[in-house]
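One chain comes next, on its own, written out as structure tokens in the form predicted alone.
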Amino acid sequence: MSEKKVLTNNFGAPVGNDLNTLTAGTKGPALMQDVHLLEKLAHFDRERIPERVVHAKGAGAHGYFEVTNDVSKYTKANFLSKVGKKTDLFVRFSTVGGEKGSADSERDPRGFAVKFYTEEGNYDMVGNNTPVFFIRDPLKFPDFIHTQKRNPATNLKDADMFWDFLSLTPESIHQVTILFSDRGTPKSFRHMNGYSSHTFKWYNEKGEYYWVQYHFKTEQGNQTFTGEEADRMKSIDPDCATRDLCEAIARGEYPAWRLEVQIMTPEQAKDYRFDPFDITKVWPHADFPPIDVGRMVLNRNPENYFAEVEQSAFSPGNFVPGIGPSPDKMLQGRLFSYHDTHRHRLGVNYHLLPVNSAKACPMHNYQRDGFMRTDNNGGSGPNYWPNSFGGPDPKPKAVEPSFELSGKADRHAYTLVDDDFVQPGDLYRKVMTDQDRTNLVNNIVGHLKRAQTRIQLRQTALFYKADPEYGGRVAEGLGLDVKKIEQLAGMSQEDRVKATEA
């Protein structure tokens, strides 16, 4: 049996009573030189760092990704070298728009975000379980996120918010379609699949490069709640995806997704239908098949979840050589922001904590100083580059390939190749049950009828631009008037919102 370890205070002194604070006699009051008082105290206050902004409620695994098929004739990168190459990694899954005490069952979108510890530096993919998104223009992000908050004057979710800005929205239609279908509340994190939503760069060792969007399908089978079951499972156990995933990895029942990827070369996206680099489209797998790539396994759990999940933090401006990013506008916002939030959330050398540090490979380079440095700061090497007193060197061959670039600098309106309705059309048309079909209705309905009509009737307007049938049962369900939805979706926008305010 090993030796009983000794309790101490946080500068490793043993500490001789730890039930009792020091006082003047039995009664007190207590003394400030209670010093073991003080530090569990202030340790105490201190113990919450600042809730994510979104993405607040999550849980976590490690795991590895092993290489099935050879892609190296796209990508470089070395974990994807070869077939049978394992790569250690950690995920978070989470919900997006709630804080960090919602419910596991609530209809939002999920988060999916592996960090995989490679020999050339951390890759981290950070996606969510929806292929598109709500917007494509990351000036507008904050303000689609406040509306998925609280009022800030009730400090209550408010469908008026909610549905206001997402019927002023147009091209937030097909992520709205699918988070109001029984996908947007799946039964369990292991029974979702995850999806890059961006397109991403993948160059190979010619400098060659080709536009690639990434699909981890779950080999557990996609499960849903209906929306009458995910409210109920609020109430029964309101941590039900954290739980299951817990415990199917502690009875030894490893989740596992298929990575897929589909491969568009520069040539094919100049005049694609679809803009590539939009998020709020998909890229039709008759037209670009998916092509496998190897196979994710989590396979542990993690030994304290505020060091390894709480702390976790995740960018997408993460990458090694042999990927890098696309010009898709909301990814580009999004390079700047993970790591801007992280260094705020957790502090300048975030980096250093064991679950986001590199694992594979060595770190060294010329940043120093700041709040919570864990290592040696450096030592007594330089802090500048260049140097002549053997620094660490930049290595040529990491340098991402060139491509060109044009036009004048301006706020471009976004101008489509396609309209916003199309895919959310067929969607509904083509690849919905009719029970799935239902379920959306009804689920929709339930939402939207606690907003204001005049938002009802602009919203339900875009649900006809993208099928007839679609929004007029929304409208019957919500009492309104068809005709005049389909009056109204035969509209401009602007003159929409107009009659809608008459």
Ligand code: NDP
Second form
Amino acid sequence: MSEKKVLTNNFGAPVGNDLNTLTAGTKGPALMQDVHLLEKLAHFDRERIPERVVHAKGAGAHGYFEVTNDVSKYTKANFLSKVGKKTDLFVRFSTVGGEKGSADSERDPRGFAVKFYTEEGNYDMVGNNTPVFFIRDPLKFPDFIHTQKRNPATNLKDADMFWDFLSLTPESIHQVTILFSDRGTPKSFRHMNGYSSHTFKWYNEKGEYYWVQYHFKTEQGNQTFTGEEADRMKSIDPDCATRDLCEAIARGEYPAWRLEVQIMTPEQAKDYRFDPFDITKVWPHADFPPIDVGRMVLNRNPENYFAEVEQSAFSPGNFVPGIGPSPDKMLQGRLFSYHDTHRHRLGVNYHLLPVNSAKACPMHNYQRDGFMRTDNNGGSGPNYWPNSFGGPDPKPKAVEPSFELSGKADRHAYTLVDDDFVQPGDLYRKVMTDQDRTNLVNNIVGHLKRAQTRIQLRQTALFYKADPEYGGRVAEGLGLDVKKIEQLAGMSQEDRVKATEA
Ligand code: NDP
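Hand over the structure of the form predicted in complex with the ligand; the form predicted alone is what we had up.
Complete assembly follows, chain above in first position.
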């Protein structure tokens, strides 16, 4: 049997008594000199850190990635360099809008964030279980998230806020259709796919580049709750997905995903029929068939939730040589926002926390000091560059190849708005089964009926624009006049908004 550990204070001194406060006489009062009590209470008082503003409720696991197909002609990323190469990783799954104690089975996209501890630094793929997103401009992000949270007056979730914003933001219709299908309530984190949603850039040793989208396909199969099952599960086990992941790994049933990518050449991107960097759209498989890359396996539960899951911090701005950003506007906004929010939540040195720090390579630079600097802070080495005292030098080979940019600086609006309805229509008509369509309509009606009628009319017209049967069935479910919906659907968004003003 291992030797029993001695209880100490935070500085290692043994604690003699952890049951009785130091008091004057048996009845007290307590003495200020009971520094053990003071330290214990003071630390407890500071246990909570800011909750993530989105993706607050989550679960995580450790694992590895193994390359199964040679993609080195597309990218020089070292961790993808040869078949059989394995890289350790950490994954965090989450819901988006709910607070840290909210139910896992809420209708919501699921976060799907992977941190690859590569030999050339940490690479983060910070995606969702949906291949598209609600908006394509980061200026709208804070507004959008506000509508998914609580009404500022009542502190209640509010169907008017939710649908008002969506109905005034028609580009959301594709994601809304996926969210209100049963894919919006996955049975567990193991039973869902993960997507980069964004387009990224891969570049190879020769400096040639390609646009790429990632798809992590679940080997457990897609499994979903119906709306009713998901609602019931909230009271049976609000932590059902967290529990499922942790128990499956503990049983030795290691969940796995196949990573596939779609690749588009710069020439294809130039002439493609819609903007390939628009995150509200997918690249059709027929045009860009998915290519195998590798396999991700999760095989180890965290030992400590706060240390490893709560303190884990991902950013789509964490690239490694061979991978870079695309012009996707939402991605460009996220490149700033993720590091920024982690600095607020965890502090400026959050990259030194064990779960976030580079594991397969050293980290050397000239950043110094700041709160909670837990490494040796660069020791006695120089704190400026260039220097002639042996400090670390940049590696020119790690520079992303140059690329052309042109165009007028302006606040450009997206003009091909009718495009927005093509893919949700295809999803409804061509991909969904009859049962999927029925569940979709019921899920929408169950939620949208709580919004004001004028908002119902405006939103239902958008469903109608995606597909007349789709919009017609939602209208019938809500008791709206289908003729009126057809009329609203025929208007421009501007006129539709006017016709449904308060
Ligand atoms: P495909 O028929 O080649 O692919 C359809 C895709 O839809 C499959 O990847 C399937 O993957 C996924 N899917 C099935 N049911 C649903 C659902 N209820 N909600 C969301 N996804 C679902 O068609 P296309 O590539 O031409 O795309 C047609 C439509 O499929 C798109 O408009 C889009 O809405 C949807 N889709 C397309 C994806 C893409 O990358 N091309 C990815 C995901 C969805 P699986 O069952 O493994 O999830």
